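Below sits a lone chain in structure tokens, taken as the form predicted alone.
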Amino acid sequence: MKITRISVFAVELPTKGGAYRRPWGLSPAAYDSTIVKIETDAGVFGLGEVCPIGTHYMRGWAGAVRSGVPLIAKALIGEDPFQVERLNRAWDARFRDDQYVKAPLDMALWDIIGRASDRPVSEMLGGRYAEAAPLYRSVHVFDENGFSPDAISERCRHYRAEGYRHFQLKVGGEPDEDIAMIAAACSELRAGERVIADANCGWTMSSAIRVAQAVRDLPVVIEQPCRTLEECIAVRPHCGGPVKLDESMETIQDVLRAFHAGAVDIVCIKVGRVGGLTKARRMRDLCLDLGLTVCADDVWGSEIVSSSLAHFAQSTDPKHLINTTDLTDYVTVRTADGFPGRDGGEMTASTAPGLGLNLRLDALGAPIAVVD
């Protein structure tokens, strides 16, 4: 089997009730997603998506996935898709850095070596777990809500309702307006849920330790609270609760790093910021090698990242797995058909091969770019 054609498609993905609030301000109302079709002349092709979310969240922006993936595609017309390993240390050759370039081009080798083995890519991905995976949700506030307490309570409740249990927090605002807010979503729980209180490197050293030492008897998870890794190892000691990092984790050494100096309990691996499943599935197999915790997830996307998600998730020992997330859940262009969606607060993996989609090309329209 060799690969014959790489199409390049782009998509507008507006997020559900439009802009979400957060302590620094509103997000955009839509954020801009890549998509990739891999052919073969085997007839048999594979999908990836990235999604970076624009300059403000992690390296890189949509147009440079859109430069970048033609690039590497050129070097893999003629390739034989089931050497996914060396065609990774090829690229990463031929392209250093960008990881985040790369991710939707190895989601679509994994989905085409799926589908060609009719299996799901979850059993490729070294077995599948009986167990759902348990879903997070960012527990977001409209610019309409005003961003208060009662607000994160609502939000808390209505999430509920809907079947998650782990609420994710948007804090890394003024201290004490974070103190009241994690207070607020922890007054909420009940026996089996969680908050996570995500800062997103919002926080200064000085303001992570004055909230981090107020809620100190909290059941709360704090995570990324600091911008740099160093940071976020000083600030760790004066954590009660686990810590969880995100944007520091892009490579296996800033794993080792952050475990060799105590700083983190929960490894937020994010597909498209690490590179792509490939990536993605070393660093998950060091975490639990390590006894760490993983959680399984992506910055944005459509039914595609999702669908990895939940092959990804559905891999990984449930002992060792705090929680994924749906991100269709939080857009409303539909760019595939196959993804089972979420059933309350658990999302399962499809058992059809590859990644189980087909795309949906009245969504996407005709490619941007096409190698061949």
Ligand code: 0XW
The other form holds:
Amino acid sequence: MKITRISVFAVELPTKGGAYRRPWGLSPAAYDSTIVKIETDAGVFGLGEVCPIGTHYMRGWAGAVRSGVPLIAKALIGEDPFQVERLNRAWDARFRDDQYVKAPLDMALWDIIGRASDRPVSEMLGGRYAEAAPLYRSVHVFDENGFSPDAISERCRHYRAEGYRHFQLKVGGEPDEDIAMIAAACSELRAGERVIADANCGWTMSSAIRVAQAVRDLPVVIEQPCRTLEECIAVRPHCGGPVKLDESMETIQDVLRAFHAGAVDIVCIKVGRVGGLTKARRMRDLCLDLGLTVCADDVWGSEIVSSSLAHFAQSTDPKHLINTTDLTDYVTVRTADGFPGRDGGEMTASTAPGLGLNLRLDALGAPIAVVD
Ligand code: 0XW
Ligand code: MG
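Compare with the form predicted alone: the form predicted together with this ligand:
Following is the full complex, with the preceding chain placed first.
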């Protein structure tokens, strides 16, 4: 089988509910996503997507994806999609960093491998577990002035009523306010529920230590307290419960550094950030062998990203999987049919071949680039 054509589409994904409040300000009301379709001479095609939100807080720019994907795509014409590990090493040799640029291409290769094998991607990633994957929900507060313990409690109740059991608070602001919001969320916790306080790199070390000490006896996971891994390592001994690292976990080397420093219990693997499913799988398998827990996550996106997460989560030993994300619950545009979606607080991957999707061409419009 040979790759014959790669098309690139741009799609704007408006946020469900509009711009939401973060400790450092309002989010944009929409994010810029890129979708790729890889076609082959066997008539089988694959889909991939990446939606970096570097305009907001995560590493990565849609503009870099738009200029980088066609460059890498040129080298893929004539190649066999099943050689996905070799192809990853080849594009890394030529384009060393910016893993998120490669992510949609890698995702589409796995979609082709699944479709051509008549098996879901979850089975191709090492094996499919029976259990549905638990979902976390970021507790979005939409009122600009409403970032308060009461607003957090109200939003937790709202997402609980929708079936969610894992609530991720967006902290990383003023320590006393963050302590009050964490306490408010924890005070309502029911059996089987979790609170994760995600600072998104926002605290200084002294703020992080102050919050960590104040909530030491509460059942909360502290996520990415500070910007650098060194700062997170220094904060770790002050935390009473598990620590989750997200933005600092870009490569296998990052996981090993954090593990050897005793600084991480839960690794957030964002498929787009680490470069696609090939690298996410490697990182996940290493984490499991090290005894760590993982969160199968991504930055933002529509049905294509969410389907990749569903398959990634479904192929992860549930004992080591804290949760995953249905990103379609954060956006209003639909780009593909066939994604089973969220069932309350859980998600199951499609059993159809590949990612199990059919592109909605009407939502995408004409491609912004075609390489053949
Ligand atoms: C959509 N999320 C849950 C995933 C990214 O980490 C960002 C986050 C959010 O709600 O902003
Ligand atoms: Mg996070």
